[in-house]
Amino acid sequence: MKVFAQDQKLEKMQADALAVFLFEGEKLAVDIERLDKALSGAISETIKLGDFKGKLYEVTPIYTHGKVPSIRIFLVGTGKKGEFDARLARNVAGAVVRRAVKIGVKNLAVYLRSGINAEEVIEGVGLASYDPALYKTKKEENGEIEELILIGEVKQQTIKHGQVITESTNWVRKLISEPANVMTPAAMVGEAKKLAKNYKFAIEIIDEEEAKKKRFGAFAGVARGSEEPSFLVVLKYRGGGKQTLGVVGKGITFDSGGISLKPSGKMHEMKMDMAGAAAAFGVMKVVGELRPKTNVIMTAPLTENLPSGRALKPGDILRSLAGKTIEVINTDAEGRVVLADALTYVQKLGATHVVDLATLTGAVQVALGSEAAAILGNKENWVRQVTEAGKFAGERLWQLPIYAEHKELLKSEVADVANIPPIKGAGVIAGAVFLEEFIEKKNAWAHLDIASTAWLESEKPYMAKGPTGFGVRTLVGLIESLEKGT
């Protein structure tokens, strides 16, 4: 998608569509007054007439009879003035390619009015305009939108910048998408090759004889129920400056539940469960193109959890890199075990920072929907900043705490720590808790439980159902925050 500024008279505007955001029971501003005039008053006609009321992701059409230059203007709704902030942006700009591409528009003009940025427009657009049927033969949709034309005064450098987040979030979703057949951890670290080829970044591939040398037990505890070869990937970017984020994604690229099997109903989607690294190759992407002043460190383990002959069972210990055994109550706990290896790597390899994104538990789902992933963390400014993070992204982070009475779920009575609690109950805080167990005092860490976001269940008035990318943009915010030294 062709993306380009040109500051113009709404009325003068040529476009296939002209999309112009309104707040409910706002006044029309003097540029959208003079595209009314120019319209014979259709648009305060429909206003008047109730066919159009501001409400929060309403689009409603009005055809131009060659009265202007573009052939329709789309009204569409901000909601409630005190209630919008990035987050709707980028979706009420989603609502309308979902809208926009139903009937065939090719080139689409949005204005950037006051309290509409230029980069939440060209996201909400491109992560919109994403199809997840990579396989579907004939597609039900009449094409894309070739040309996204931002009415209004906007540097180079924010259209790129909006380009590039979008286009790599995109890039992970496409990953996810992507079968489990297909989408092995082989073809995981063909794309890390990829990624270090194309940027210049430094990587290591740790298979699972090596893997089981320098003994990463819990990574390689996993890896061995799977026939499909598992690794351990590093990517290495140095841009400068004291501090180092270590960004570590949870990789499994088909989660059967082992021999805790899961039921069959939603299985096929589990697929989704390397949605944590992909999102992190996704980061060192955007990383490669923005080169930012800040070192960045990205790990991500990569295997399956299936049942075997050899596959992990309850009951079994695991000894893991750093020197900590596991006892694992539950095979369907694996994903925090396998990150347990590759957090202390991470820190081993110097990283001070330490953010890991993981379709980690069911329960976040049950405590927050799909409308929020949970952050838990050791450092309550560090936890702070990467909220911050998110919000600037439009991608909601919500704090839930780790108590000291937490620390007592896992208490195993044959091992250093256990991978699920005896009871249920605290689903989200116990994965943290264990995770916890593998960070070092010194380092700031925060634990992003994406399992409730990194996957839309049904279709959104701005995204199609299926891999959202989520957790791409909030990092992205995060470096560049490091960077700025904020």
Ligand code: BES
Given for the second form:
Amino acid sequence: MKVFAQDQKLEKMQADALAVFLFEGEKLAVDIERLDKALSGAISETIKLGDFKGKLYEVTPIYTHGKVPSIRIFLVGTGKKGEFDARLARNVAGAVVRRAVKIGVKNLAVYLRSGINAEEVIEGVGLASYDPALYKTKKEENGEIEELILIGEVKQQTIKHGQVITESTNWVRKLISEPANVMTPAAMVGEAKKLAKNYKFAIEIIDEEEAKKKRFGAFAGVARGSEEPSFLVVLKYRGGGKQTLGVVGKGITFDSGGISLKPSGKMHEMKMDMAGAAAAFGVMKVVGELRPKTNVIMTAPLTENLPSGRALKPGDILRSLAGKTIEVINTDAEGRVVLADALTYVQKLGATHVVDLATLTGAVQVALGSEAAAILGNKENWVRQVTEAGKFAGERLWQLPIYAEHKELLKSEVADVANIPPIKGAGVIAGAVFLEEFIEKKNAWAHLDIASTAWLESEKPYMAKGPTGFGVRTLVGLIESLEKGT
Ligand code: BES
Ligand code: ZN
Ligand code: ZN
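Can I have the other form now, the form predicted together with the named molecule, not the form predicted alone?
Now the full complex is given, and it begins with the chain already shown.
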């Protein structure tokens, strides 16, 4: 998609569709009034007759019959003024696209009114354009937006920033959409190698043999059950500054549950259990393009979780890289086990500030639906900083606590820690409590349980069903906030 800005009067714009955003009950601004006049009052009439009310995600087309160069005007509802924010700005721009592509709009002009920023529009439009039907030989939709014209003054840098973020996020979504027989751990390593080559990152690829030698016992334990070769991959970027951010992504390319097998109903969706790793790759892609002045180290354990004659069994004990022993009560709580070693390693490599992205628990879906991911951590300031970055990025993070009592949940009778609690409840917290066992006290850590947000179960007006790429934008925002702080 080509994106450019044009500072032009609305009635002079030439586009397949020209989008004008309006709040509920809002009086037309001067520029729109001029357009209305050129259309012999078609806009005000549409509003007066009640065909357009300004409700959130409402899109009403008005055909211009050659009175202005654009073929149609989209009146786009932005809801109640007091409730509108950056997240909704992205979504509303996305809702226009999902409507526009169905009627074959190829070039779309968007009027940047106050409260609607260029970056949000680029991101909203770009993210709504993603089609998860990778393997349909006949496309159902009418194609995609080829040109986005932003009406107003926009810096070139803003356009680049928005485009890099959307392209990287959509690339992440493609990795997640790919089935597990294509996006194997080896295929993920292939993608990491491409990143390293394109952006001159240092790369370390630890295969199973080496993982065992180097005592990544937790990771190697989960990897045992699978025939596909497993890897732990590391990408390093040196941007400068005192701090080093560690980004850790859960990369289970298929989670069957292992011997603690999942029910078959939705098991096919477990190809998305590498969404954390994919998002971490996406962050590195943005870092490679924008080259911020922050050090970033990414680690991702990449393996399947399958039952087999060699697979991990409930009751097995693993010795992690940190030296702590883990009793595996349930082989379906595999994410935390592989992350234990990845978290240990990223800190060994020098990360002082860590964020992990993981589709860790079904419990987070129960708690938050698809509207937010859970955030938990060991230092309030850090949790706040990450949450704030999420807010700016339009990704909602909701904090859950880790109380001292929660830390009792994972006592094991035979090992240092169990991978699940003996009682029901507090599933998201228990996951975080386990991970915290592998965080050095001096380091700041935040865990994002993205099992709620990585995959949309049903489509939204602004986004297709399927992978969302959740986490990329929050982490990019976080990196930029660190850059400002250093
Ligand atoms: N990958 C799953 C979590 C998940 C569930 C992701 C639904 C996306 C959608 C994870 O490995 C898992 O199976 N967790 C268990 C933990 C339990 C055994 C304590 C779960 O949530 O059931
Ligand atoms: Zn699992
Ligand atoms: Zn899993």
